[in-house]
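The chain that follows stands alone, in the form predicted alone, written as structure tokens.
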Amino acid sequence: MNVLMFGWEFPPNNSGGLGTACQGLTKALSKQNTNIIFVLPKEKPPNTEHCIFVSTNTNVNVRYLDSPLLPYITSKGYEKLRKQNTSYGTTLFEEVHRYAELAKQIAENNKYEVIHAHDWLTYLAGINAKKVSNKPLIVHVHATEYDRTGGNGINEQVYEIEKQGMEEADKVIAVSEYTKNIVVSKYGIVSDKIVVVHNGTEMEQHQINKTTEKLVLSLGRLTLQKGVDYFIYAAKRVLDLRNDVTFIVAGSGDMEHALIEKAAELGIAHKVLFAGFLRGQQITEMYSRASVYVMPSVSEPFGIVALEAIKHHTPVIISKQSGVSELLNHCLTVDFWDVDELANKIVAVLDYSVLAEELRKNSVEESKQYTWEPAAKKCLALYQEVRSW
């Protein structure tokens, strides 16, 4: 099976879970006799004439199209970026359309049976590829505009691209039932068109480095969607009761300065460590040292980070408003807005070693089934289905 896949980030150059998901899925697909042409935007290096760059890795052939589109970029962020190079689209949305036109070059000059596009920045590219090749299109919904904005002040242009992509696709993949419900209720896509494929993780063994320190970790993008402000409020509740706990906020995003200011305003700045954006071994060490990991997302389509924390033998507390909560039984869940309940459960894990050990042991065992192989098998079956139409 040959697949033309459009994404917009891929490790090691990724800023969030989408890149991790794309890497895990393509790696698992490649082990199941699937050849993938994975297309990414990348700003053209200086003094380079051609717009297509190629990097080959096993069965995954990564190709770059000349575009400055970046993961999780906003219109304001794009405007700043474009000041450095005026050869691209004048607005973010103009650049998304320009990138979709470039995608035709890849679509016209390669052989494949199925097109697979990840999230809104690539949907128009996927649609163009379908038009020039007459091959079936699958769009993969990792997050929607409703998730990113918490349902408040959605960007209508992003919404319309998402809706168009889902409507013109032959099938839609949602990363959870939670996301499927949003796609049906907010975008009007018929339920039968949507297939739920939960994300996974690579269950390699990690060295565990737990300490006697009481460390409470939140790791992810610092945006409204991730609910880190609720983590800060819960930290205040816990620290009102005891002062032997350190809270760690790892990640970057547009709320970073506001969160730092909020910690100072609440008088807990000395107990909240902002670790910045972490990669590789830094993340491993942070998970391994944490007493408990907290994912307080306002709207989380899946939440791979919860699985990553578990494989480092760290108990997790996750938002009920998350896709991963559909899979995990051996964790604690809270409504993202209930900071008192979140604080109570943090204290419970810190105080009761039997509870922490049971969560740790049972969640590790449970998570072993949530690898990328089942997700790849579901995608491969879907490829075979749409190809036969």
The other form holds:
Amino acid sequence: MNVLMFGWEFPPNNSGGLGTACQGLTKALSKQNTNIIFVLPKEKPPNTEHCIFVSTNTNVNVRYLDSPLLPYITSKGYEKLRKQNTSYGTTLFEEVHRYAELAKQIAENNKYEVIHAHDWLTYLAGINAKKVSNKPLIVHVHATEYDRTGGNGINEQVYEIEKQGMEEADKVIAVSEYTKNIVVSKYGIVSDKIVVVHNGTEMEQHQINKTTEKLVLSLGRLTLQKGVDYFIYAAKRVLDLRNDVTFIVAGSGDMEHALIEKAAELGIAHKVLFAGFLRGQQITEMYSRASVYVMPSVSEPFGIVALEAIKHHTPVIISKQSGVSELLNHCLTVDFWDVDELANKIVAVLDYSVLAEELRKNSVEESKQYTWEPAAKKCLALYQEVRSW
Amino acid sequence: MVSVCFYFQVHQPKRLQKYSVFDIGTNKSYFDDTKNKTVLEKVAQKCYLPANRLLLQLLKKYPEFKVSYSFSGIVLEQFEQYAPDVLQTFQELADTGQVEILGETHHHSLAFLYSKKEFKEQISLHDKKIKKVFNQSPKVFRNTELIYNNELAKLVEKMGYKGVLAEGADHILDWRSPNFVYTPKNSKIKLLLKNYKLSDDIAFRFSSQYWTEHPLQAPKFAQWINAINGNGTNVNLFMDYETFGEHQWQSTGIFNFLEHLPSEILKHLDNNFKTPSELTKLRPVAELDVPHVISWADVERDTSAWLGNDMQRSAIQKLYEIEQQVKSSKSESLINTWRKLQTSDHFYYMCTKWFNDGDVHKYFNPYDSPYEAFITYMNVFNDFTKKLKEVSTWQRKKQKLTVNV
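Alongside the form predicted alone that was just displayed, please also present the structure of the form predicted together with its partner chain.
Let's see the whole complex now, leading with the same chain.
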């Protein structure tokens, strides 16, 4: 099976779970006799090591397009970036269209049976490739504009592209039932056109020696979608009861300054540490110190980080408004807005060591089944289905 | 001759309400009265009232028909509080003279495994309650969830019981049949064993479409009873009373089955009905050695549903650790609350062993997860120990004052 895949980031040049997901899925697919031509917009010239890494370990062929697109960028953020570099198009949408134009050429020059496009920035490219080649198109919904904005201030242009992609696709992949519901209710797509393929994780188990300090970790982009402000409010509630707990906010994003100010305003700045964007070994070290990981997302299509925290033997508290909560039994869940309940559960994990231990033991065991292999199998079955039409 | 012995368990826990760390020290009540009332009323409508009505008719129609019940003390208290009409129909049943009431721990507790002193106190509390409500003195004992071993038999024998119930588990019976009366090792008390196959045909499999015997009707079941003639003296059908109408809904035909069962069984002239006390008059066929604890729960027939993980074990150990302090507080309300926290259901809700498969057990769990159950329970427990400490300190001060005066 040969697949033309459109993405926009790939580790190590990724800023969130999307690149990780593309890497995990493509690796697993390549082990199941799938050849993938992976098209990427370029933010900076490719680093050779990365290219070798991808092409030697898998059958993935990473191709770079000349485009400054970033996966999680907002229109506003793009304007800022644009001011620093004038050789690109003037708006994010121009870039999306330019990427889609360049996709035609790639679609013409390659052989494949199926087109697979990851998230809205690549949907137009996918549609163009379909027009050129007459091959079936699958769009993969990792997130929607509803998740990114929490439902407030939806960008109509983004919404339109998402909707168009879902409509013109032959099949839509949603990363969770949670996301499928959004695709049905907000985009009006018929539910039998949508297939749920849960993400996995290729992360190995990290047996780590936990320290005894009481440290609560949140790790993710600092955007409205991730609900880190609720984490800060919950920290305040916990610190109302006791002062032997430290909170760590790891990640970067457009809310960083607002969050730092919020912590200061609540008088807990000395107890809430902002660690910035972490990678690799730094993440492992952070987990080894964390008593509990919290994912307070306002709307989380999946939430791979929760699985990664578990692989690092860390008990997790996750938002009920998340896809991963459909999979995990051995975790604590909260409504993202229920700050007191989040604080209650944080204190429980810190105070009741048997609870933390039981969660840790059972979630590690449970997470073993959530690899990329079943996800790749489902995708492959879907490729075969649409190809035979 | 085969005697059919029915025993129905009637129990509803006093469920806790959501109790957060921020509720500690606020005097928020522990128990979810609204939910407990709602559940009791629901089960009354679906099970207790229609089943009692039917059994009352059957007992009148067939004077040879007999059944037995065991009630937890806390379900009786809840009947008094929320559904006195239900209690009245149970009393009518007891007044027929064809119904025996068994003894158990008042708070449906696991006290036998943690404190023999508390175990005995709860039995005597229960005994008083049964006398008051039904004007009967229990002669046969059934421990919570049929938890049983040699030691339990000895203990209740000393307390004057003539018989004790247990699960007819394969691993204790081996080649032997549950359809006889036994005695425990080195005891004279009679051991009555549940025929789990025939009991579970009604309690669990009755409505199962995948079961080859489905649909089960009274004549077929009576034939299975008849077949025991010559191979046993008695068939003990032990089950939750909620089987009728709650676990097996009315639409499954369970009431219809029950309605026709006595007449079908009595068609065979060698069949009759006996209460547990009547069975204790039979001669035991052998001694049965049960050194390890068994129960009627799950395939394991052990205590792992309540004590299978560290959360469960840690929570219950902490509860019994404070027994002495609670009792010496002499505070009736503290002692009573401490006892309500002993109800086995609280620990059952923390069970993780079936959590993966979305088992039917989830149906009985008011919590989203066993972890939530544990958090609520421990927060309540921490508030309780705080109150206990306050009362103890106050009493010490008072004592000092009295001495000084």
